[in-house]
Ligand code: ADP
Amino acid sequence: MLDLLKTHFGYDSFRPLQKEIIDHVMDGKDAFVLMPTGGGKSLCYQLPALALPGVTLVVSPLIALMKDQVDALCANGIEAAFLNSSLTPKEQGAVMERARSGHLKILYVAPERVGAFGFNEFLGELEVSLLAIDEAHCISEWGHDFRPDYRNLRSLRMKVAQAPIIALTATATPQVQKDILSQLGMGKSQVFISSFNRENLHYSVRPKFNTTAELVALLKEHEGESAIVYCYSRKNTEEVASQLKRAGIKATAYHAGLPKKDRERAQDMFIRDEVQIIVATIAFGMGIDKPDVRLVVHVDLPKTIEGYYQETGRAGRDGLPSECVLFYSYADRRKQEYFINMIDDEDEQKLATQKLDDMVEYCQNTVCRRFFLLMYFGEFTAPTSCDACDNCVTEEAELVDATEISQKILSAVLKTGERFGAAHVCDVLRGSNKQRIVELRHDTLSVHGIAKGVPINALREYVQSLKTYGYLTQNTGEYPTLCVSQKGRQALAHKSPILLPKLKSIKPSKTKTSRSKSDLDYNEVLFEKLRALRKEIADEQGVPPFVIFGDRTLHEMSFYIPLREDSLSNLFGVGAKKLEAFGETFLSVIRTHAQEHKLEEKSAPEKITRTNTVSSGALSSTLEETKSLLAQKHSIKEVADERGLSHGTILQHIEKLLYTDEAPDLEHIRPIGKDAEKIEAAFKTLKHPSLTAIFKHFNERYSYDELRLVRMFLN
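Chain shown above in sequence, structure on its own - the form predicted on its own:
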């Protein structure tokens, strides 16, 4: 298997779980594989297909996915083809003849094909050695992408009963996993669940203010790199694409309302690196196998965590550092709720609301983004800090005197009766004369217009800081109204100084993870020459550039400067077939560049070790201060009061400390008693990591902080 792996795919070793899954399939046993996007699912059936007799039948939901995978397999010297509606009857007949004659090792088919006239007879003429169901979550009504045609797959399984079945998906909650196994009759199959942790991805959530300017700045940081910008509606997709073009950024729009030819052209241009930026609805991407997407941006709130995880999973599939940014506004939730309320089925509406709650919790949470995602998918032993998302890498902000503006905000919340959200309060402060403000006579209040000169995004940031530092609280019920806390009332009454973090710059913050293109300090001039050569060869062969060689391989070529075939063959992704097809062409460019710039070949190890490591680094000064107080057996409240921080911020510090080797003894803050036991039992019984789900389970009896603290010790 390792020989086949190196010969056809150019890899020296397996990724986690791949070997176990392949061995299991080769033993003729069924397998269910839950592995994140970019984790190497396809190899789990593609490699056995080479060693098994006959053909491996792969059910795949999208034409684009089939075409990309078949192109890549053929480039690796593997006989593969697909059957779907994009082929003419004559072309379909030619593919079927190749399958009958034993000249195909892998045949991709669309799920609709299973029920098509004549398919059963065709199937009876084949020696099917393995049945692979890709994107298996499509079979479940509980999943986020249910497809009725997938319900026919159980009958397909019965028709090729002699062959083992492997069902694969990147996103499936425990409920969806159970449904997949049931629908495919795989009750006794072994389940392989890989970690959902994508260490090379940097997650961040940004407030939705001046989004166009922030988006332009973000894309310019990733200039020359592929990026996907997701929007909620077709209209918004067109608007954002136009705004980017006006800003001098070449971008194209993609949504289901475009003519089929326009969609195919947009997708093709993106895959072939003829346009770097695609602005799309979620209709785009499920079948995209492009490994070098460096940035995925959501300018609108996704409906579900599953959908969000799958969409962000299109970044960095080649393992290189990539960025995932979500612009969030609570108004987006209202937009989603409008459509949820139109759902007739009560259970379906309830499920959609729960999933939206989870998504909102992800955006508003101050804990590690990666930890939250892993917990959602059932990895209850996930580390509570990653040193790679915005919540983990953000340095402790410099505190400045914000007494005057804070007093204005607190007064406005009180004078409007503590019955409104941040948007309304900010409108009053800025002197808006919107119809709602006039109707409520809030334009006559003394606080109306007293912060007219403060930009709206700055006001919003101050409101958020006042919540974080405990001066304001927000109702967690149906309407997110603001209230002034006891701490805020005392500060107003005594005119106490209020220190808040210095306002963030509009320009996106740079992080070591998201800005590092590679672990290797490669020659960028040579890399660009090799990239141009790759594009030229790809265009000649009518395939996407990544099918020739991935960015990772070009990085290694540009670092090690291989001048001989044996040196080139040691690099990542250079198998025997690709070495034979493209080796001399790439070596010629490398040799010429090396001669011109007097570069020498660097000795590459026979098997280059490649790992994605996340450094925890030393504790920040603010964590050290919290740690010191906890070591003195202070309670969480005492630490918060001593430091002038909110209870929630101290909890976040504790979570980060728990993941280090320097955590003090924290037994004195462990929750005890009947309430703690009830909460712990709920986490174990519901098997749902979402705090929102537990919060609602207890009818809002316990606060989010109480639930979070129990969960810390539970893990």
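For comparison with the form predicted on its own, kindly provide the form predicted together with the named molecule.
Nothing else is written out below except the one chain.
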């Protein structure tokens, strides 16, 4: 199998679970495969197809993708073809003839073909050795993408009963999963589920402030790479696209309101690397299988974590480092609440609110983003160090003097009677004359308008920091209200200086995130030359550039500078067929460049190890301090008091320590007793065990901090 993998695909190792699944299928057994986007599902049927006699039938709903998939297989020297409505009857006849004569190894068919006239007869003439159902969730009415035509597959399965069946999907709730198995008549024992962790994706959340400038900077960092910018509404897509144009960045808007022709053209140009940036609503992406999207940005808050995970999942399918950035502001939540309130069905409304709460929690949370997402999908991972999310890599913030603004905020909280949330307090400070403020006569308070000039995002951030540093407390509940803590009262009374982290929303965030350069320090000039060559060949052959060679392969070429065919063949993605078809062309460009620049070939180790090294940088000093106090068996409260930080902040520290594997022995703070057991059980049984969900599950009986503490000890 490894030989086939290298010869036909140019890869020299399997991704997780691929080998197990392939062995299973080769044994003639059925398999159900649940793997995230980019996990490498196709290979699970493509490789057996090569090893088995006869033909493998692949049912896929995405007609637009079939051609690209078949082109990619053909470029690898695999006999493949497709049957769908985009072919003329004559072309279809030719494909069927090739299939009958036994020349095809892989045949893609659209689901509506399966029920079409004459298909059964055709099927009878084939030797089908494997049946693959891609995007298998389409068979279930419970799924989000039900296709009635998928119901035909049951009868298809009966007709090729001798062949094993492999069903694949990236999205299946337990309910949909059960449905797929029963619809296709598959047993239970054959389910393969891989981790949904997308290691190569870097996640970050930035305050939504100066968004255009930040977006422009971000896109410039990713110049020359493919990027998708998601917006909430159709109107927004066009606005953002034209803002980008004004800043000198070429971007194309995409939404369901555009004529079909325009949409297809935009997709096509994107796939062919003629347009690098698409500004779209979530309508964009389903029919896109582009492996080298390097950046996915959300400029508006997504509605659900499921949606967010799916949209960001379109980045980095090829496994190279790629970035996902979300611009968050609390105001976005308000905007969406407005729409949710218009939903008639009460249950639906509740559910939508819950999902939105979870999304907001993701944005506001300070734990590892990856850990949060995996927890949400019910995957309990062992604490590992993630060096690829903002919460794991951001440096400890620099503290600056914020005494004056802090005093204003604390006074406003006191003067309004400690009965309001941050939004209201900020409105008062900024001198708003909203009806509610006038009704409450808060416009007559001495604090009304004393922070007029401070942007709302900045005020929000100060309030957040005052909470973090224990000057303010916030009770949780449906209407969270702010109170001034003992520490805050004392600071006010003694006019003591208050130090807070420098504002993030004022200066553009400096988290260095351009991780999209691969771990190889390759020659960029050569890379650009090879990329141009790739595009030229692709256009000539009428296929997308990635079908010729992926980015990873070009990176390796421009790092190892292979001058001979055998050294080229050692590289990632260079199989026998591609070596024969494109080897000389690429070698000649590499040789010329090497000569001009006096470069020598670097010997590539026989097999290049491509493990991603995870560096766990040194702990920041504040974490070190918390760590050493905990190691001396102090309680969380003692540590908080000693350090002058809030309880919640210490919990954050502990979480960080856990995820970087740096935690001291913490047995003395492990929560025990009936309550802890109940909470633990809830985390393990709820479908989406986010903190908010658990909080509500217990009718707000436990505080967020209590829940978080239990969560830490789950593993």
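So that the term is clear: the rigid core is the largest set of C-alpha atoms that superpose within 1.5 Å between two forms. These numbers were taken from a predicted model, which means no experiment stands behind them. Residue numbers count along the first chain shown, from 1.
In the core-superposed comparison between these two forms, the C-alpha atom of Glu135 has shifted by at least 2 angstroms.
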